[in-house]
Each structure stands twice: as C-alpha cells, then as structure tokens.
Amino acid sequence: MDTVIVKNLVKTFSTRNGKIKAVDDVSLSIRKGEIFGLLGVNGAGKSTLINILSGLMTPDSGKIFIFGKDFEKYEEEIKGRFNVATAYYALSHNLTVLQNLKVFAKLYGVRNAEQKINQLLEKFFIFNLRNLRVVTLSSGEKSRLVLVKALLNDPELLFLDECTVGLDPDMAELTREFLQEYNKRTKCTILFTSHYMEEVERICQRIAFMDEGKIVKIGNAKEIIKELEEQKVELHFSANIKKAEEILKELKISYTKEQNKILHFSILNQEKIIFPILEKFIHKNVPFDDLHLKKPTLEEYFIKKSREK
C-alpha cells in the first residue's frame, strides 16, 4: 500500500498581480518505505505541497490519503504518525533546546521523553547545547535540533524540507547516513526536498520535478538523466594527437583541444556508444593514455529544466 496518495491537488494564492496556482492539479503517490525526492526551483511549489500534506495549509481542492485514510477526515489521527523537519520551521527562540523538545514530546505523547531526547541530541552531536536558548544557536545547530524534534515520535512518515541547509559537509553526510539507516531499519517513508542535487540523486529511490506548481517528471535518477542528450568525453594523448584529430574529423565529431595533449568532445548519452569510437582509434593504431567519460548529472538536468521557459 502506498503511504501517500495525492489526487488533483490545487492551492491558489492571491497576489497584487492576480491569483497564482502554487500547486496546480498535482497527483502523485509515495510508496511505503520509499525515500522520495521533490525538486524544483524556488517558487516551484515544493514547500506549499509539503505544508498541505502536513496539515499546515488547506488545499482549494483535491484529495489526500495517508496510511490509506482520508487526510481530511482523519487528520489528527494521521498527524500522530508523521513528523516534519524544515529549515523554516519556527521553534521558540526564547526557550532552551531541552525546553523546546520537552514541549514537543508532550504534544506527541512520547514515553520516557527525556531519555529519548538525550539519545537523539547525542546522535546529532548537540547534547552539550541542551541548556542553551535556541536564539543562541547557529543555523546548522538549529537544523540539527529540528531533525531531533522530527524524530521524537518515531514517525512512520517524514516530511524533510531543506533539512540539511546550514550543515557543514561532515554533519550533512552524517545526517544523510542516519536518514538512510533510519529508513532501512524502520521502513519509514520520507519525502525529501533539497537544492543539493548530489544528495537527492544518492538517497532518493524516485524523484519528482515541480515547475510552476505542476509535477513535470517522476522517475529514478537514471531514468531522468537519460533524457539529456549528451555525455562528455576527454581523451589524453602523449603522442599522435594529430592522427586522433583526423579520426574525429572523419567521424564528423566536433572537438576542442587542450595543451595539445587532450581532446574534448561530446557523444550521445547512450550505453556503449563510445565503443565504436574507441575501436576506430585502436584499429588505426592511435593509442591514448587516459579516458574520462563524464555522464550527465541530476544537477545538469535540473539546470536544463529550470532554463526551459
């Protein structure tokens, strides 16, 4: 059974310039135990969609089913089984870390709350900050605190909106590893948004692209990247580079030359298409010292789609 099912969701906001559909007829499903990525430029509708799914906003129309139940009818029951971590989530800045977490633990009905809080604070290396007021924390420390808050009730569903913002590379890596381990151990379903394409490509089983409130593409990273037409090739030579250039001209492949030792060119983004080219070099006895094949990335796809206006 899918953990989240969204059908024809619409959310409109009024602005000075008229009405804007922040979420425009969105339909999607997220499988149980899946880490599902949600990508899009700022203003694409990602945060609005998460706010609707987590009950912070009411949609204009459409249906949401979570854990097989109608979210509109069973919202309070369903909310007890999920949680939210966002870079924009408001904690009480005048309370300490521990006071904030005790409030949320009380709201979530967490048993052995202080023990659970301490375990999670240690996991995210902020146990020593527990008696400091939130206002004194750095942005990275606040991001970790929000993650601790989101894990207090052992959620079956996590909405993570830019949850690694402000984290240094080492802590971001530890956070990704923890989320993957938590997902594997508990089968928790995770909806994950980020502007860091590499982490989305790495941890998400499927990814949806949003643009102007619509879902424009859903698939795994490999399927999505295949839509890009080209991959880049870099060939290194210690000799015979002129003969190598002749071969590329014969094959009608445009190239650039670097330091009279390296040839750069692009080929179609298809499996094994490089092999006939390399066979041509071998057949004509034109050896190369090194080969670098740079396949398209999710980031390149993101940039391409963002510029298609």
Given for the second form:
Amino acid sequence: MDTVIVKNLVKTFSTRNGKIKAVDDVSLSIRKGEIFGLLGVNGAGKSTLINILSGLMTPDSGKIFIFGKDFEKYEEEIKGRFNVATAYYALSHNLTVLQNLKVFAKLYGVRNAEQKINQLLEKFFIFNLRNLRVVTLSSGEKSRLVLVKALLNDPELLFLDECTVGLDPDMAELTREFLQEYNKRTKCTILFTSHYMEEVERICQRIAFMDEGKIVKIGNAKEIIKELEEQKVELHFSANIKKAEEILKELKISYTKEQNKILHFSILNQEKIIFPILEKFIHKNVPFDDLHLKKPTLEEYFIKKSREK
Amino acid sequence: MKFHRIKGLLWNYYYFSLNSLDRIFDVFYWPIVDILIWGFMTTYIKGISDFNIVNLILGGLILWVFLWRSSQDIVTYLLEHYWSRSLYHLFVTPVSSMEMITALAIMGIFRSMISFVVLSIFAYLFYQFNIFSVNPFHFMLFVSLLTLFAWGLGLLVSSLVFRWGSRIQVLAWSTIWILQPFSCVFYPLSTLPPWAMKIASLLPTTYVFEGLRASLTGEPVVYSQLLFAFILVIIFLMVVSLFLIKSIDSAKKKGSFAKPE
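Okay, that was the form predicted on its own. Show me the form predicted together with the partner chain next.
Okay, now the whole complex, with that chain kicking things off.
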C-alpha cells in the first residue's frame, strides 16, 4: 500500500506580479517504507508541496491520501502519525531544549517521554545542551534538535525538508546513517528534500524532479541519470599522445588536450561502450597510463535541467 | 479535543512565562501600579468630598484588571508563538485550533486570577477595601460575564493576528483600552454624553460595572440588564468564533504558518 497518494494537487499564490502556480497539477505516490527524494531548484515548489502534505497549507484543489485515509477528513489522526523536520524553523527560541521537547512529547502523547527524549538527545549528541535555551544554540545544534523533535512520536512518515543544512559533514553523515537505519528498522516512509545531490542519490530509492510546480521526472537515480546522453573519459599518457589523437580522429570522436598528456572526450552513456575504443588503443600499441571514466551524476542531471530552463 | 494536547500547550505557556520577565511583569507589576495610583487618588478625593468613592473605584479597577488580563493574555501567548516562530512546528502536530484556543483561555483565566488575588490583597491592606464584600452571587455573575467577554475580545484580536500576522500586534495591547471609556468602569452610564451612551449600551461590560456599583452601594442590581449583557456576550462569542475559524482558514490558504515574518 502507498503511504502517500497525491492527486492533481494545485496551489496558487497571488503576488504583486500576478498569480504564481507553486504546485501545478501534481500527482504522485510514495510507497510504504520508501525514502523518496524531492529535488528542484529554489522556487520549484518542493517546500510548498511539503507544507501542504504536512497540513500547514490548504491546496486550491486536489486530493491527498495518507496511510490510505483522506487527509482533509482525518487530518488530526494522520498528523499524530507523521512528523516534520526542517532546517528553516527552529523550536521556540525562548524555551530550553528540554522544555521544548517536553511540550512536543505531551502534544503527541508520547509515553515514557523523559526516557525517549534522553535517548534521542544522546543519539544526536546534544544531551549536554538540554538545559540551554534554543536561542543560544548553533544552527547545526538547532537542526539536530528539530530532528529529535521529529522522531519523538515514532513517526510512520517523516517529511524532511533540507534537514541536513547547517550540519557539519560528520554530523550530516551520522544523520543520514541514522535515517537509513531508522527507515530499515521501522519501515518509516520518508519524503526527503535536499540540495546535496550526492546525499539524495545515496539514500533515496526514488526521486522526483520538480520544476515550476510540476513533477517533470520520477524514477530511481540510475534511471534518471541514464537520461544523460554522455559519460566523460579521461586518458592519461606519458608518450605517444599523437598516435592516440589519431585513433580518436579515426573514430570521429572530438576531444580536448590537457598539458599534452591527457585527452578528454565524451562517449555515449551506455554500458561497455568504452571497450571497443580501448581495444583500438591496445591493438595499435598505444599504451595509456591511466583511465578515468566519469559516469554522469544526479548533480549533472540537476544542473542540466536547471540550465535548460 | 484531547486533554493531553491542551496540557502540552499549557506547559508551553507556563515555560513561556517562566523564561520571560515580560510575562511575569504583566501579572504583577502593572496591576499593582494601577491600584496604587487609583487607590491614592481616590483616598485624596475621599478627603475633599463626603462621598465614599474608594470602594467604587477600587472595585471597578479590580474587575477591570481581571477583564484586561484575561483578554490580553490570549493574544500575548499566541503572539509568543509568532515571535519565537514556533507556529510551524505547532501546526504540524495534531493540535486543533479549538485545543489551542482552550489552552490560551485557561492560561488567561489562570493569570488573571493571580492578578485578581494580588490586587484584592493590596486593596485590602492599603485601603481596607474588601472586594468579597460584594454579594457572592452578584460577584460570580460579574466575573462570569467578564470572563466570557474577555475570551471574545481575545479571540477577536487573535483572529486578526491569524489573518494579518504579528504586524498588527499593537492591537493586543490597545483594543481593551478603546472599550474602557465606554464601559463605565469608574463612573455611571448617566455621566456619558448621548452619543457615547449609545456605544456603552452595546457593551456587556457597561452592565457589569453598573451592577457592581449598585451592589457596592446597596442598591438593587437590575437582573434584566445582566441578562441583556449575557445575550450580547453570547452573540459576540458566536460571531467571533466564526471569524476565528475563517481567519485560520485564510492563514492556511495563504500559507502564513509556513512563512517567516
């Protein structure tokens, strides 16, 4: 069963320059236990979609079903089973870490709240900060606190809106590991947005690309990357670079030279397509010292799509 | 409505109060300053006239503070959510608007009770005025009417905050004072000019303070006036509740809870 089903969702905002469709006829479904990535440039509609799904905003039209139930009718019940973490909103800054978490534990009706809070604080290495006011925390510590809050009610669905922003690389890595482990252990469905493509490529099973409020592509990272037509090749030589150039000319492959030692060229993004080229080099006795085959990444796809606009 | 969520919100407001000198000052400082100024002034007036004005002024002031604190605290604590930008996290929880309003109203009553007790003690110690000398039945009627009206006022300003955000926060402190001159807190309705009398007659507070004066001077309290005040309050509460629901809907449509101010 799909945890989230969105049907023909539309959200328009009125601005001084006219109406803007932030979410334009979006339909998608997120499977139970899936980590689903949502990507797009700033203003693509990702946060608006998450805000609608988490009940902070009402859509103009469209339907949302979460846990198989109509979100409009069962909002209160559904909200008790999910949670949200975002890097953009900290908890109440005038309250201490512990006070904030105690309040949210009560709002979610968490049993053994104190024990749960302490466990999570330790997990995210902020136990020693529990009596400090939120206003005194660094942005990374605030992000970790929001993550602790988001895990208080053992959510079956998590909306994570750029939740690793502000975390140092080590903490970001620990957070990703924790989320993957949590997802595996609890089968919690996660909707994840991030500007770090590597992060999304690594932890998300499927990814949706949003552009101008529309979903333009859905699939797993490999499928999406396949759409990129080229992979880059870098051949390093200590000698015979002229012979190597001749081979490439013969194969009608355009290339660039670097310091008379390295040749850069592109080939089609297909499996094993490099083999016949390399065979030619071996056959013609043109040895190379090193070979770098750079497969396209999600980041390149993202950049390509953004620039196409 | 779920009790544990109302309890959670009450703890939130308790922590807001505990960590904020402003919120502690609200309960004690201004009410005490008020009672000292008005108490000394009425003691002076009493000295130059035969009429015992102290009881009337202090009785009016104590009940006025009750109304003022109850209504203002509802909005102040709502604004605390705006100031700390915690509405985002609050509105993704299962907390309903009704639970939030209930918690705000309970907090308002609780804090106004503290102010009321402090003022009553001060009035007794400094000016030998005992607010409990008012007929208990009348007293309960007055307090009930003022509580309901305070909730209505608090919800009205809260609705405006939901609709336009914290940029109209000045209304949280000023709305109640617009009503004071027409509520006849310290003087009878007959003192007002005809145009002001028309406004005053539409305010439930006018009948409460008229009733209080009657009760303190041993004159009969006009129950039909209090019944009229009760009807006015109920109509006011119903209209304001509808406006509040519309305002929260409007905030959700505009996405106000998800946008930083």
